[in-house]
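Just one chain is shown here, as C-alpha cells, and it is the form predicted on its own.
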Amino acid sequence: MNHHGVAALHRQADRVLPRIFRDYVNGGSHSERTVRANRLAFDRWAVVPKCLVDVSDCDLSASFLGSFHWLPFMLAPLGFGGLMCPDGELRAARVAASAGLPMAVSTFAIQSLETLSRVPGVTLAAQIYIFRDRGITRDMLRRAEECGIRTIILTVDTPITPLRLRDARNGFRNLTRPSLRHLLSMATHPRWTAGMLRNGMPKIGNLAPYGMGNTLMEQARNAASQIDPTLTWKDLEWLRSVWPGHLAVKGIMDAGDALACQKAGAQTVIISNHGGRQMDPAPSSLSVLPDIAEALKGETEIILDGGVRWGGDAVTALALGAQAVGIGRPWAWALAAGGEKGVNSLVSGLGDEIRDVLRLGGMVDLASLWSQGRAMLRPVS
C-alpha cells in the first residue's frame, strides 16, 4: 500500500470492522446531513494554478499547538481508536512520531496517556472533557503533565449526546456487554476478532483509574454520563487557571464563541462540528472558518477539523485562515484497513498531495500560502 487513497481505506475498513464499530466510526447524529455537509463544503472551492515559479523544493513545516511540526495536520482525537486494530493508538503514535506531526489522545482512548507517551519522539496532546466530578478532570491534567504533555484540548460541544441512529440500533453506550447479535457480527469478521482476542478484552485505558465499569461498553456508557452539561465560560476560565500549558478549545463553530475562547486565554481554537456527530443540521466546519478567522484577527491560532480527505482540502482550509487541519475518521479507517502501514500510507499520501497542490499553485512553503490566502482560491459555482 504505497498511497493512502482515503476512499479505498474506507471501503477496506468497512469490510474488516464488525458492524457496531463500523457504524460508530462512520455515523453521525439525526439525519447525518452535517456529516455530508463537511465533505461537500470543499467542493465549493478550487485552487488556482500558477506557472514559471521555481518549486523544486517545498517545505510543509508549521508551528501549531505550541510546537514545531513537519506537516500542517494532526491526528485528531478519536474515541476507541484501539478498537480499529490491536494496539491501534500505539501504531498511530509511532507513525505520528516518525512523520513529525502531533497526535491528540482521546479521553476514550483504549491505550492510556502513560502508554502512548512512551513512544519515542511522539508529540501528544491530551483531549479532555470537564466531568461532573472535577476531581477526575484535575487528575487527568496531573497525569498529562507527568507524561510531559504540554497541550490540552478541551472538547466543549458535547453537553449532551444526541440521537445517533446507527449507535442506537447497535445498542452502543446503552448496553453494558455485547449482545448475541454483536457476537455473531464479530464471528463473521474473523481477522478483526482474532487480533483483538490476542490482546484480551479491550478497555478504555485512559479511564481505568476512575472505576467506571468492568467492560468497555459499561465504561463508555458511564463516562458519557459523567460529561458535565452545566459547563459555562467560567469553567473554561477555571481550566485556564489550573492548566499552565497550551490550551486548545475544540467544537467552536461561532465567531462570538471563538472570541470568548480568546478572551478566556485559549491559544488555539479548533473549528469542529464533531464530524457531524453532535448538532444536526449544523453548518460545515469549512463554511464558518472565514468568519472566525476574521473575528480572531490572527491573534489566536485556528485548526480546522471536519471533512478533510485530500491534500487540496487541507490547502483550501489553510488559505481560508487555518494554521493546520485535523484528520479524524481517515486515520480510523487507515488503522482498520492496514494497521501501522495503513496510517503511514495515509500520512505520507496526504503530505505528498499537499506538496503537489502547493507547487502547482506556485508556492514553496506555507508562509507563501498564508500571504496569498483567499486570493489563491476561486469559488466553484
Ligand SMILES: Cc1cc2nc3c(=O)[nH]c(=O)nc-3n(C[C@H](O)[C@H](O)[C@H](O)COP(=O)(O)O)c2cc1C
Second form
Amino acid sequence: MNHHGVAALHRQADRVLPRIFRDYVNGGSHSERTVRANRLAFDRWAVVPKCLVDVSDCDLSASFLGSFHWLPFMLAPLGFGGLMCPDGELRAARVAASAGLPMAVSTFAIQSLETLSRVPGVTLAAQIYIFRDRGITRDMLRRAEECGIRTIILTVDTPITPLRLRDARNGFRNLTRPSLRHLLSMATHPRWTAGMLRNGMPKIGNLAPYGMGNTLMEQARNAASQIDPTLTWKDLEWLRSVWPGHLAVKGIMDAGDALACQKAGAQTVIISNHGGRQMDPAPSSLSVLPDIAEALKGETEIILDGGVRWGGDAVTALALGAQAVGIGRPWAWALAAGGEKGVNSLVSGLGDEIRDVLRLGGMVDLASLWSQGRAMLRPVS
Ligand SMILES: Cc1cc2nc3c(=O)[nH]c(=O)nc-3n(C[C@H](O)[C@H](O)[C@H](O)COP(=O)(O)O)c2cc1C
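In place of the form predicted on its own, the structure of the form predicted together with this ligand is requested.
Starting with the chain above, the whole complex follows.
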C-alpha cells in the first residue's frame, strides 16, 4: 500500500467504519476546540532549510521508554483499537515490531497483553489506570511483568469522562446491544462488518480476567467506573513503590505537574491532552512543551502526543524538547483503511517524511537535531 499521507488514511477509514466507531475515533470532548488546537499548533512553526551538508545517510534511531528504537515515535494507547479491523492490535504490533518502534497497549485493548507480547521482537508498554480496586491494578502490573514488559504508562488525565457529543448521540457506552440504526450502519459498511463478525462479537480481551461483563459495552462501562477519581500524588508514589520498571505518566500539560512526576520518580512525562478528548478547552499539547521542557531541565524524558500527522510535526516537537512523539488516531485510521498494510504504510511514510525534513534541514541523525533544538525553527507569522 503506497503512502499518500495520513489524511488519505483518514478519508478511507471514514468510508470503512460504521458511524458509531468512526465518531468514537474522530471525536473529542465538548466543543472539540482542543482537537483542532492540537493540529493548528504545528502550523505555527517552520523548519529552516540548510544546504551543502552530506545527508546521504540519515539515522532516526532513538532511546526512549527505557529501550532502543529505530524510529522516534510510538503507537499511543487506543482503547478498542482492535475494533478497527479484525485482530487490529495484533496487526499493529507486528508492524511496530518489524519497524522498530514501541506500541503502548491500552487497558481497553481488544487483544490482551499476553496475546500481543507473543509477537516476535515487539516492544510493548502497558498503559494502565489506577483502578478503585487496587488488586486489579496490581494484577495488571503482574501480567505486564510476566509478559516481559518493562514499561508502564500511567494515564492520569481521566479522573472523569467529559461529555463527548458524538458518542452521546450514538449511545456509545450506554448501549448493551446495537440499535436498529447501528445495525443499518453496519449493513451499509459491509467490509468492516463482514471482517469483524467472522471472528465473533469482539470483547475487551485485556480485561477478560476481571469479569467485567458479557459484552464489550458492558465491560467498557464497568471498567470506566473503576477509574478512581480520588487519586492524588500519593497514589503515584504508591505505584512507583510497587513497579520497579520504567514508569511514564501520561496526560501532563502543566510544568508544575511535570515536576511533581519527576519528584515522584517517573522516568518519562507524556505531554498529552488525550487527543482533545478530556479537558476542553485545553491548550494544544505542543504549546505547553517548551515550558515543561525548561522545567524538567533534561533530567526527565518527554514524549508528546496530539495532532502529530506529518514528519515535520514530529521534527518540530523534537526540536522543542521531546525525545519522541506518540501517534494516536492515525494508527486507528490506518488499520481501518488497510489493516497491517495500512499501518505499515503509515509507519514507513512517517519515517520517510521525518528523514526528508531532517536531510533538507542539513541533519543526519536525531543527535544533530537535538543539538540545534529551537534554533532550527522559526515561528510562522
Ligand atoms: C479512539 C481513542 C482511544 C483512546 N484510548 C486511550 C486509552 O485507552 N488510554 C490512553 O491513555 N489514551 C487513550 N487515547 C489517547 C491517545 O493515547 C493519545 O493521547 C491521543 O490519541 C493523541 O492524539 P492524536 O489522536 O491526535 O494523535 C485514546 C485516543 C483515541 C483517539
